[in-house]
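As structure tokens, one chain now follows by itself in the form predicted on its own.
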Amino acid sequence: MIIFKEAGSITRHLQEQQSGGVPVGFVPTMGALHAGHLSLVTTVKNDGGLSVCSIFVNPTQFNNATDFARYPITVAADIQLLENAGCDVLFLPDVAQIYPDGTILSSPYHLGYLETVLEGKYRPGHFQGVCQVVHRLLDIIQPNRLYLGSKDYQQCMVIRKLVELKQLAVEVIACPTLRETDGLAMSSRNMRLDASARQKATAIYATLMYIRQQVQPGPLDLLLQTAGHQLAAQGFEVDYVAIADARSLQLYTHWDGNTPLVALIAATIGGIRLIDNMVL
């Protein structure tokens, strides 16, 4: 695997690369590395491609000054994680790097109804951070395909939004969530979590599919204020369990039978803020 920490260098050399025909997937990560982030460079390598992964905590998209400074850095241990998965090429820029001219957005992203529900409200400017960081490592490693976990459904949704607003020449593609054995997804923010907490995140997979399978046509709001109960009664507090639409992330309170859906929860347990979904 061959490590680059400077901007101009890494361009140049997957320019290279493609200009003899190899095409690059791209995994952009905050490092904390797990299962889900190799499987991603595992598929890239499965589709024939490149594989380029970076590791770039990125300060523009936390809202939370504490959450940012407790971000956990493993940075060793991915070094070898990826290398024993047999990811080509890391991209291990500083800031400076990223953002040569500051951190200050100069021109918003135009998401839309995408940033005003779910994280979008919660976590007001999260996904402006998202975009300026994911523009502009589009910008530098300009890969074919870029792979995404689906775990983050409504950031997979944001980053196409980005890719058509900027008319970039990337094939996004969203992989599934990988999930352990309990049915936790696997996340970086998991190894944050004490014994207790880890124990009872498990709820937020089995409200999943309580929803999956008590979805009926017809309203909505009783599910999901019973499947809100089930994690307080676990010791969460809640921001949202919602169903929406999965094409266009439209909130639903009554479903036609018809339309497919979506089922999103956020919710913190221990101090730690966790989500997932599920396709229904």
Second form
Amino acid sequence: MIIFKEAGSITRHLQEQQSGGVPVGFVPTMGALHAGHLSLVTTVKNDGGLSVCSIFVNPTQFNNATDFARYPITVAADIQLLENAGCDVLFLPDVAQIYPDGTILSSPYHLGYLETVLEGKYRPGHFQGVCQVVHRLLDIIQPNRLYLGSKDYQQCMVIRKLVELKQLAVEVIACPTLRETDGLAMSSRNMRLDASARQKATAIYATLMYIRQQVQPGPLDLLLQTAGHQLAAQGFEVDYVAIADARSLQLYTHWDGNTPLVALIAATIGGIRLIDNMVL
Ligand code: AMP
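I have the form predicted on its own already, so could you send the form predicted together with adenosine monophosphate (AMP)?
Following is the full complex, with the preceding chain placed first.
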């Protein structure tokens, strides 16, 4: 695996590779890697691309300074995991490489409705920061394909919107969520859960499964309420339990029985905020 720290050098290297006809598949991450991240690298390789991963804890997407300060950093272990997964290229920039003109966003991304609900509502400015960093990374890497995890369902939609808004020549591929054996979605934040919170955290998956089993055409209010109570009973502070149109993320309190649905949860246990979702 070749490691680059400078934007100019990785751009030149990848342009040479692409001119030789090798498609580039890109996996942006914030590090503290786990099997979910590595599954994206494996998918790039299975698709026959040169696999490029980035590790950059992006300050502009954290709406909470404590969350940023406490974000786990495990670079040496990450490099080893990527080597083992057969990753070809790692981009490991510092803030000056990503934001040479500073972190202030010159003009906002017009994300519309997507930014007003769920993560957009509970983490103001978060998706602007996500677009800022992904736009810059895409500019540096210029991949043919961008691989994202469906674990961050709304983020996938936001990045598709970014690609459309900026007319970027990249194909966005959303990959399945990898879970622990008890159902908990793998996440870098899981390593910050203490034993008790880790055990309770499985309630998020259990609640998503409950919603999937119980959902029926008609009103959804009672189902959403019961689901919220299940989480609260385990000690979660619930930001939202929602059911939405899987294509538009329009929130539903009544289902016509035909529209494809996704259930989404954000809740905090033991001081750690977790998100997950399930297509119903
Ligand atoms: P992060 O490092 O949390 O910014 O995540 C980097 C990428 O990995 C994003 O596209 C995530 O959606 C994806 N990802 C995170 N967790 C998982 C998981 N459990 N399964 C699959 N992909 C994931």
